[in-house]
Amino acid sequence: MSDAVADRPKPIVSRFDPRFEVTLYRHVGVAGSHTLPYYREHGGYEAAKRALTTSPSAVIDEVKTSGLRGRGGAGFPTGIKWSFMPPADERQRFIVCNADESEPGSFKDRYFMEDDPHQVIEGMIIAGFAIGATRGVLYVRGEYYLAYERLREAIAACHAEGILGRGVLGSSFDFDIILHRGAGAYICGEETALMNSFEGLRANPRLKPPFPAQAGVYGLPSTINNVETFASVVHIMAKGGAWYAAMGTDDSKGTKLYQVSGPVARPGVYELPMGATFRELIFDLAGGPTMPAKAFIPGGSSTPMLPWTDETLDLPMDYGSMAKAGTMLGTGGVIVIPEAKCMVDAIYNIVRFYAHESCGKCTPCREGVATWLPKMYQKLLAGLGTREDLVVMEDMVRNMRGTAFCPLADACAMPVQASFKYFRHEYEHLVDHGEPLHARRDWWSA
């Protein structure tokens, strides 16, 4: 490294960054923040007005400038995704909000919809204008009933005030939102399964290509984004793409909502610039673990865990750093795993979840996730496992990776692989002694 490069000031990527201020969650938890009068009093729908006075291409360019990446887990650049829509023609277009937040460890979107629903609606209006969609679909998780009620009230209020419907906010742009409540299936978090469910079909994932931009809702051009992504767009249009891009790291711009659960002093949702460290999140904001910890899951249950070390705690929470560490940022759902918890039992709990939620469409999920893998864990935890079983399990999850219609098989396989990588000794102890290395499987009640 040259002296010139070494002397450059390092980017500030923490909550102490003078450029950072809480934006996404600024009004969450404030009394009355879900109402239209409160939202407009605090600058609501001004960003949409600004967007509607420009052009769709200008909005997309602003989002590209911001460097915003999808906050649903995959992290695909939002502006580029919007650019995939085909040239405008006479066909109806859809902008779809994936609010089916079902990933264990993830609960950030719930509070948007309960306490600040208009922020989501405003983001959808801006996105609809950008891609030429006059119809929006807001697919909300069925268990989030309060969120559904708040969204329904917010949409009704917007109709009454001319914010939705014909001539949005006095412009020539027409836009309306269809609010659809899911029926409690994790698989609907996958975009094509979500579209099938919305259409009244069985929630099975579709084969891609064609991608939603070519054949989405009812076979028509569609773009799908996450709740947090739409909320971020509001602030990008209000303050500019350059403002947003000034925060974060080279490959991960802006701020993000991180969730912390498990045995910590202050579990909850925290907004930070991307690139802040796990140590800052877990210790400085969440108050640190309330008992000794041995691992943490960085981005929701589908992401490979990391061992509890100084090196991993000091990792920046961004897409590039997570990839280098062999895991993913995902939804930013950080789950702390205590030393007292049997790791085999912890992973079995994750496997049971995916087995229950598998749609059974393809063989890797139907036979691997939903059948053989849970049985192998049951055998191990019953004290009947062998060393050969461990070899079979590793081979099984390796063959599940990248072979299914959707990422659900991968989501199940990756935590298993990570547990073998870092905690194989716990599996071997269970096999050799017939009982867990950490026998207190009821740590949460201690």
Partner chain sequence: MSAQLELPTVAPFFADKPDLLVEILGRYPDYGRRSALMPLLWEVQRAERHVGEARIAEIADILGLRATEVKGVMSFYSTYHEHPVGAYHLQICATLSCSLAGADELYDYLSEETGVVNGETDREGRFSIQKVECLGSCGSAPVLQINDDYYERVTRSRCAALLEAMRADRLEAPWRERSGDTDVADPVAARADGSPSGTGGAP
Second form
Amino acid sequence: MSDAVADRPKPIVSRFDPRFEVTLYRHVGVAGSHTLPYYREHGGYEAAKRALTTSPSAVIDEVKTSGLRGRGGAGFPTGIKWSFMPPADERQRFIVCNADESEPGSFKDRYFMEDDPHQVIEGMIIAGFAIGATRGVLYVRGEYYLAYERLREAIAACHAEGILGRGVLGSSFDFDIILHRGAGAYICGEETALMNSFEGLRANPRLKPPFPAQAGVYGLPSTINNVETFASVVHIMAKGGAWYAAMGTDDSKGTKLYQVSGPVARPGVYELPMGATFRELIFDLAGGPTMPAKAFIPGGSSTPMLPWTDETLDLPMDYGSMAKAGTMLGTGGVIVIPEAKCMVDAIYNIVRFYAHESCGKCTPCREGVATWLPKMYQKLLAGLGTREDLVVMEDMVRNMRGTAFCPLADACAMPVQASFKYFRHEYEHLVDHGEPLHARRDWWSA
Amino acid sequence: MKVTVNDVEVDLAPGTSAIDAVFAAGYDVPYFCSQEYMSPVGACRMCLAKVGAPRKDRDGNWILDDETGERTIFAFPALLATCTSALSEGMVIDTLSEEVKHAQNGMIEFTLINHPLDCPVCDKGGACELQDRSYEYGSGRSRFEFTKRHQEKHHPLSDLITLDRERCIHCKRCVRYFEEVPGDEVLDFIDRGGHTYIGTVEHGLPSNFTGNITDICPVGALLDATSRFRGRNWEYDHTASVSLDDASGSAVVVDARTGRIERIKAGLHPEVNKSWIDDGIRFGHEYTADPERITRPLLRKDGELVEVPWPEAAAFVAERLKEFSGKDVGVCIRADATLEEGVAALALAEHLGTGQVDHAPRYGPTVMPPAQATLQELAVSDAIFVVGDVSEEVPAVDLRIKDALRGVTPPPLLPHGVPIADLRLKERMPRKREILCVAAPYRVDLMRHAGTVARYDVGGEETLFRGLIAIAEGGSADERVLGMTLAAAKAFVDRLRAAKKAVIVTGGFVLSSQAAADAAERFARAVGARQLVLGPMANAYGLEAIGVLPSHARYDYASMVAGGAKALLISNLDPAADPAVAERLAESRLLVVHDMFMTATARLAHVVLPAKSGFEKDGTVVNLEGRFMPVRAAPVDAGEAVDVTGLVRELGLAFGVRIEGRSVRSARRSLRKTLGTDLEELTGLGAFVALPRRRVAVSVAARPGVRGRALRVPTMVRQEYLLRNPHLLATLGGPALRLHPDDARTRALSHDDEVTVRVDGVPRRLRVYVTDAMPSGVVSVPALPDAPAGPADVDLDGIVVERRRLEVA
Amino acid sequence: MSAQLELPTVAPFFADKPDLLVEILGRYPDYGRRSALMPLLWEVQRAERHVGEARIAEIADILGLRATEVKGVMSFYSTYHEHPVGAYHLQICATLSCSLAGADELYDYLSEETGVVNGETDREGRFSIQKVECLGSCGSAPVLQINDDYYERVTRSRCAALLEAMRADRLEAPWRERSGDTDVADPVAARADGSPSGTGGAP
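Would you generate the structure of this protein in the form predicted in complex with its partner chain, following the form predicted on its own above?
Let's see the whole complex now, leading with the same chain.
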């Protein structure tokens, strides 16, 4: 047993491990990288070609071997999700790409679609083959117009070259993609809301069960994954599941895109093996904060923040470590919150976001998230709050947790609870003195 | 499947929802969004409970607790909305713990933060689900100290329904209702999040079933405009009865206050109308409180009708009747009279010694088909062929057809009644349009839901069925006659024949021709389908069944008023609307009219006797499926009005004899002998009674109809009372002369012009309704009791425009 | 159903665009015709800067829906407009990362300069302003979306220049901001198109 452990090569958990190379993002930012000739010059569609010569179950097995977990935020194992599809029958099946990236702090998928759309298409072809879907749906958020245009061009180019349509890449597999543009609704990132939106309905989340594998798009068997997940699948098929699994920690395999925003020297998207630390991301890659920081949000606005300490900065960015720390990996969108920012105001900003994006279907979200909670923050920030209000807020947020129809209310409640946990003193200062601990300032640079 | 709710174990069928388990166990959870007969959606989050369930290990054995040896109960991490959770074996549901109470209290608090709490001025007060649940599950105080959302408080969704947007709690019952029940999304949520409100851009909710949303609204947001501000719930007398508006036998609840009907709500009848009624039934009650209503007997003295006491009026009639030989007297009641009234009419005729007794409107063909379908059978049918416009004729049938299109069998009843959350129902279920074929001489609403549509020529029902019979027998038919392609007709005939539960639905258009009705019956036999025949009024079935029929073809109603009867007793009919008939009736030696209003006929009468409306009498009717159903009188002040039994009682007193049917009880004694059933024992759900099938030996004289040009069409709203129902009148604009835009252009008519036109010689004031639903060259006018549905002669050349529509400068 | 007033008739939007209509409807399977709802709304809005009542009714007709359904869907999404927006529809992301980079000040500046506030269009129909939520440009904040285009890392001086360009109707295509791993090894070779580099960039 101990021998086996000793024999196993040490997993890659640092960007600076010489075995690591930037894979997913190597073309992003390169002029012309969105074109089909560029993509093919760099080995594009070879992975799909290879996958199409194997069998769907072989593809699923490879993905299972890789240990890939969904990159949309929830982290559900992709290979297992694919194997949930019911046995094939005469019904049309769909592979759906969730490109409705809208969690504050997340912007990796946009760069992908603008600069490397073919990687997404290739991933969808492979996934479609694996689950037996001859149609794909690519739902891009409405604001991503350039991405939409680039994807449209890319899909047209694929049609011209026999990459999409009848007999993909010379195989007997038919596959086509319906490109669909959203119109501004965060809730569409929730998979069933996205499906409703695609079907031309109001984007309210659907009741689960039935899950998408049973009744997804148009009530037909469907599998839905995030943009980055599809991109990852391309490389898993190109280099093998074992290559992928050599990166990361026990419960979190492979390479992942992290985003850093807020006051840091080099904000942006960075690709790291899973299990790398926040310190490596924020300091070694993003150049560290440009002003004193007091907290950071680890994975998009819905994930509970962590205080800015040596311990938290040294946490490995993987699913398990995040859960242990009482937060989540989410989309990997790190937002650094500077000392000088009033925490109450920062959280109000997040609350306001969820209030704006609540679909209004269920009571705790419509009345709590979208109505009452923002009003309480406004009261506090106007200097009119009391200690009683803080008690009311905490209880209200407790009533929002786990009671709503979909995770949106939780997404709003969690950052609020975390702020109460770590920065209660800022709330108390505000209600006791009528003004924030950190006064409002001009954040706009010349 | 055994589950435990708190301390009670219940055994329920798999697939049952957890909320129904809670109620079945005798416990309660609050809920606002769930609604019987609609999909559970889990929107209000009120029905949260702590739920746990045992699990099985990989070998399929229950995981047991090491210490107790019992199955380990694994609690779900969050509270579950019980309305959207299906039971699993051994599930444990806790509705009483502190955690659950805290959450329910929290949800009540959330629900109330934007609710105006204007209960003291709210019509729903005292019958409000939110009010009740706030008392039961709320903390009684609010921590919300901000200004509540201000929105429109008197938004007219239509002339019939007023919306208070502040009171809305977004349960989505109304929005779901339109999609799920009538299948017509005329109402939706607009905007999102905290700004969400319900609204329509359809200008007046174009559907025949809008009023149901006022019943299912859990708060006072959606209110019946006819009853708004007219009373408090605890002031109303609620009378559960059956609607006499059409032949469906729909259950209703009549709410009356201080002797006046204020509103009609849907009653629950799981096998007939479920909990839905159409707008004609719901809003068509205002005429009962019309100030022109006749409330005392009137006797003509010196040429004038003057109010007299009942004994004087009755004595006059009795005295005058002595002048006639029995066979010269005619008695005719309307086809929505109760069985008891029918017995009274028959007994009176017998006492007078006349065979001239009838009910009208009545077609020649029977409304009692040999292979009778029930509404429950219709609702689970796998092939339905409809001829005519059922959505207007008997709208309840329209909704039961839509049940069949959804393909969900009626839910089994639980200890607490209809399931609160039937998990088989979903939003936006695919509809099996292919099982429905709708044929009519013009475009009818139900065609939008049909897989196969046929538009045949006016009066072409007989040839249509003969064509279909030919196809069923392996032959062919002319596509013009079929109104659809031969291939479509063949495919649907095959579907009907292959179906296990095929139903053919026909109404007045088919009944108006004996040959068509015979052909329909033959076709039904040929394809093995059951039939549902929509009789012209509420009790056409029952009155035919007990034989309120003339003893000879020459003695029917049309013959009576054409001069066959020298003395006439007419209840609730107005033959003198036809000037030719009026001329003859003016000369009749005795004309006794029993009616609610001073009709053209009443104006000619020697005696006018005040009649009760259908809401004011007790009795029994037999609906279109042959179900005997109890009608109950609401406490309404109708003056000295009586029903036909009362009329017979008064006459009997004057004659000095005790006539059978002189009271409801007396009529029922008589019926017990003929039916072998005591109608006194009939429960609200009614019952099927084995009936001797009688072929109607007599036929009404067909009015001369001009084929291919005009139709009298059935309408959901009773046209004889339309002008006295202000809210329905505002909605419809008036009785409609419907015609194609091309025809309107040719005749220089515009939408909304008011015209007078002769229909079968009877001048009628109508409103021009231009619609491409009518084929070019065809016009329609609403049917009346004295002029039921069928081909008509409309004198368009003699049309007179009384008032042009409002012109916009 | 009272007297119907004559409304000024508008020519149907799609009447002279049969190919477009066929193309949009053709994207979706027969049973998914309703999916064309959002693309149809987009077409109208791109052409007319809003979707008016007559267009809603027209789209409902095309798809066999009630106008209410179309309105219900359209009103759900924040980027469809019931009333015309300006020729330059300025959408300012106000969410956390942009706020930390000066989005609130950016909004104040634009509002003051154009004279309109959130949700308004100016009288000339040139500018309209909408505060929006996260546009996915957190690493290059603050972002200003002008019609369909993202203008990222909009500093005070860049914003002034943009405004001037819009007033002169000489707005140029946006520069490209990429940061993080997209700063490839050889930026000169990679950015042959000469667009400004997004390297570094600290507030």
